[in-house]
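Shown next as structure tokens: one chain only, the form predicted alone.
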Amino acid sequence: MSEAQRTPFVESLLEAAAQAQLPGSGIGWLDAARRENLEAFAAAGLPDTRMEAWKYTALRALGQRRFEPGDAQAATRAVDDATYALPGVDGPALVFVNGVFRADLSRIDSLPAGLSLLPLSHALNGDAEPLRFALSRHYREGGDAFARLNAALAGDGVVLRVAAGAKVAQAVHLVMIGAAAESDLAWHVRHIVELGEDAELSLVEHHVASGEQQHLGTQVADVVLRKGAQLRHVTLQNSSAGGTLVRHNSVQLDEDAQASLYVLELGGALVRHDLHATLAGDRARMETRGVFVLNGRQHVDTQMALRHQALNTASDSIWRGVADQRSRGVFRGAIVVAPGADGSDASLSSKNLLLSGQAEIDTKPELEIYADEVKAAHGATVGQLDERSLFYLRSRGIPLTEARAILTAAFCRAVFESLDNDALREHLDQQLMAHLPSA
């Protein structure tokens, strides 16, 4: 790396790596993977806007910041249970504070049959070989700086497995809390999720703040659904207004597997979500639903890549964005129907609202088809609220601000209509309403 690339950000993270004492140290393949990814991060540094995947997200300001390596006080920081409580989600829970597992806040003593749920730090102290397929990965793409950093420095996370045929009735709650500390921290979590054949699971991923802070959090998750497995995955991201959060999720669906993903992005100063899904087995089906609601100078960037790789697979994606004041939203949805994936059915819709003349939303749908008898559709729009609808509401005595909120909420609310957890869906709706301009 040149001196120009050796930014304070990179320097501070390399210093953190030199001091790190990570779980699993001494396992040959794990040490090698951590070292290779760290070397790749050091060589390339942060991506810039000349790279297509980062075209709309500049990291110059982040590159000038320094972060302390982890939180020595994380195990004892006071956190109110109400910070992360969610209606309709009262099953097993793993809670992390600034990237550190908190047994006192978690619920894993009595797990339902067929569910295995462990912190990564504990799993690495046992038989680590089953984790090798995920943790030995070397990220080689130029834009994978944060995934490399996570692979080198993640000391904890979740290892979740559902046995073949098991139907886990209660939703599992994974909580990542960014807690106020004496300095800006960098924390990294790594999740490994596997559902066996015909297994079923509801998973709720929750990013929340306890006090104001400007930490950096990275998360990498590998999710594998075996034949006939079904996953419902809800993500509520409401991080600190000053925080930076980067998530990199990979999902593999085998034959007849089904996944439904719901994402609500509300918090954070700079948020990036990379979602990569491979429909690897015949008749695999994936449904994605996402909304971001931005204010101030928030910047949220979602990069979704779906690959249809087998016969008669299907994907259906609906994403909505709302930007107010000087915020900026980015959505890129790329669908590839690979050779041999005949009979695939792919649909992608990205619709966005600008509530301010200074707000910006960049949306880019992409579709590549290399197979036969394929049904595919994609579209994207960026616009403003319908003036006729506003006039209609105002003519009935509704103030302008309230009328705008009603129309904006309706625009977003449709995304979560298929979520079958009524209490959780109502909570997401309340959170969404609280972030609209009238709130």
The other form holds:
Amino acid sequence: MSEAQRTPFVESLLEAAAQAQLPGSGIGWLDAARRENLEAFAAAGLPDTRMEAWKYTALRALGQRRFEPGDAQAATRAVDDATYALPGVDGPALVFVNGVFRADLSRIDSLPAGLSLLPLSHALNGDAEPLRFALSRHYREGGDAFARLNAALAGDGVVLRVAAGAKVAQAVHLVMIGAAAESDLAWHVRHIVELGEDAELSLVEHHVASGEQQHLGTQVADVVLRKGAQLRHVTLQNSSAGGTLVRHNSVQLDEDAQASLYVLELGGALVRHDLHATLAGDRARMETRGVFVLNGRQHVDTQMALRHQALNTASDSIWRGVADQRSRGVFRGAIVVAPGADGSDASLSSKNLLLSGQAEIDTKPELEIYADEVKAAHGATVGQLDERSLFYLRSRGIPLTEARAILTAAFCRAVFESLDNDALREHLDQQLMAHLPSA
Amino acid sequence: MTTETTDRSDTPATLRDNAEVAAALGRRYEAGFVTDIETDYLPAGLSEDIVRQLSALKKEPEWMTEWRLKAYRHWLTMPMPDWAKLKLAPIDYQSISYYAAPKSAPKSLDEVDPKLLETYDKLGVPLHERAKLAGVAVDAVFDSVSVGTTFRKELAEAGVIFCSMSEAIREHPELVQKYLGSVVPTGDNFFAALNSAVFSDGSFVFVPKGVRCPMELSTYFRINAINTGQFERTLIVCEDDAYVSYLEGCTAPMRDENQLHAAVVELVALERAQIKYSTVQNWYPGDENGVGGIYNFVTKRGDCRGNDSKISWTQVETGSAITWKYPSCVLRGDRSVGEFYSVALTHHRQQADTGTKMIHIGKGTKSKIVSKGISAGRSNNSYRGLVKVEKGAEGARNYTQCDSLLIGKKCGAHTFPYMEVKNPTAIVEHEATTSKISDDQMFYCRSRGIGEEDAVSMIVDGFCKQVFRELPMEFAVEAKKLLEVSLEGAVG
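Mind giving me the form predicted in complex with its partner chain, seeing as the form predicted alone was just shown?
All chains and molecules follow, beginning with the one already shown.
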């Protein structure tokens, strides 16, 4: 892309990069990685819909917008802690307001044994070498514009490590708050999470809004589970109705590692979630559960790719979508079984409810299989509530709107059934119910 | 699209597999002979002059020449698509000869070069006798021109027009002008544009109002000459309440070069009309190392224009080095029905990226997709399908079932279904599974004294049954035999 063709979006972010005072600058490899990712972003700009991974998400409107580099007042903005309090989640917490770490809102003073948790900005001031592998990554895929941007501009985030054998009982709460500001901001967070051998962790990733705003948030997270580690990762995305949020999460599972992921997408105007998981060690197991409930003109795009790379690995995915009014829900769930990954067992279900004539659902479950000792299946549906079930409820005196609400809730709630934090599960169900139409 | 190699380090087990596969001779391609007859070529290369020359050679009217030129000019502006999951060497469009015809132009079937007839005999398409016995009317396309259409008279009595495309352009220009390019426009895609510019022949079927075509119509395609491409164009129009069943078969001789086959098939079904289109595709697939073979890049689309119309595609794809096609249905009429039944088998280094598109536009439209993919050797077999429900398609219904069977450890089976739904009363369902022939199944058959290859072919036959029973009987028998031959050496 020549200079003349640069969109306002790319221009404003390049200006931001020129002014940015990022923590860790001066570290040679980090500067180089930031520079190269920025150059790649500047050269390619935003992907268009001709690119397969962005087929259903047009970024033309975003490309015409400008974002201010960062929030100078982020450290002092008043945020009510009720906006992000979650029942059942009272362990250590790290809070970021517009991408900036807020020590005053966080709880990291008395950490349980084996847990190391600190903001990236602090980690970079100490010994940055352990972060080198994650932070010197170059994003080479054409569609990785936001990951490049994040790699170039992220100044904060979480560095979380659980020592081998440590079992952290309390859930760790990561809060990303988009707070109302004087102008539209772009903020970026970068998380690095590592669970040592046989470690256990429960993590809650939480995106919320404080006041109305139309910021752009980007997040890149690398999660690694060493041999035998177990992770439960819950994401509650309830960001500002006008906001744009792009998340790029990678998970790697070594031998015997187990991960359960729960995702509830409620907020945001334009939301994109890339989830890449690699079952890299033998007998690794992964469970993903997700729901999106959309209305207004929301556009939520989830792109999940699970790669089975070792022997006897298993993955099980259940995703539900509800689209009402003029919203659009996009889901891609790809399962790749690499050559030699015998004994893989993969299943995926994507079921969607389309509630309005102006809404749209695009779903694309994929299988890419290169091994023959494999069990792989996927199913996808788009439709509406079952007429017979509605009839059944109505014949028992339940009014139509209520019957619809009951069935819609039941359609989505199955997803969180296996979540073993009761208080949190109930909270997610409530949030879900509150977002469902005509409840 | 990413393309990955499927190579793995050889374990002792795979070494043994290889040895036995090699010992089993790979596949025998029975249609791989060359017929030695004199052929008229156009020089290799493509330009406006070639398009004009081709049009002149075929004594086409002015409007047809212009139509071709328009398509050619459009083609020049188009890039070759690259989104399929295929590994494909660049094609040099200037090295292909776009026209090859047997030198002695036949006046009637009895004047057809006996050698040509022999070729068809070897292929099992005797134009005279067996066609009559079987009651199948055959239009045979040899390289680029149609060499004769049987059963002309019987069909004419019913009012059905079944002739070569060249003849249709001369004899029925009003029909051709009305329908040609109305389903697949000249600029629809790269290969359709190329075909529109240089198509040499093909079949034309017109079934008038209320007529049920008294016999199954059939076309046999064969690429014989070296360094040629085959670009045939088929157009089938069924007027109100008409019905036709159409069969298509394809073969080519064995050669080391890749040959391009870029056909376009257009189907038009008016009110309450039904078209059933069956294909058994057995182009030369290349040898076991992936040398040679046909590139089969075909655009097939049916347009259910009338209410209550129905178009059904059935395909058995065992040949071609690369198959890249998506027979589609545009369900425009209310309550129209689209069906797609497919068996795609790949072996050795064959690649297939095939599937269908069902575009629901009318109210109460229904579609059903049943796809069975079988991969063996080092082949890659992808199903790619689109089900799209537009806003106005109240009560649209789709059911898709897509199963893959893997035979061996070095092949790949992939599924890429796209579902785009814009109407809340629509129901769209997709299911897919991937499996291999289980040891239990094999053990069961073997313990009852069934040989290994027979057991495999029995199991594969069962796997494909849902599709085979959609085929007309003669084709079902051929399809079964083809699978058996194609799978030879796949197990060991």
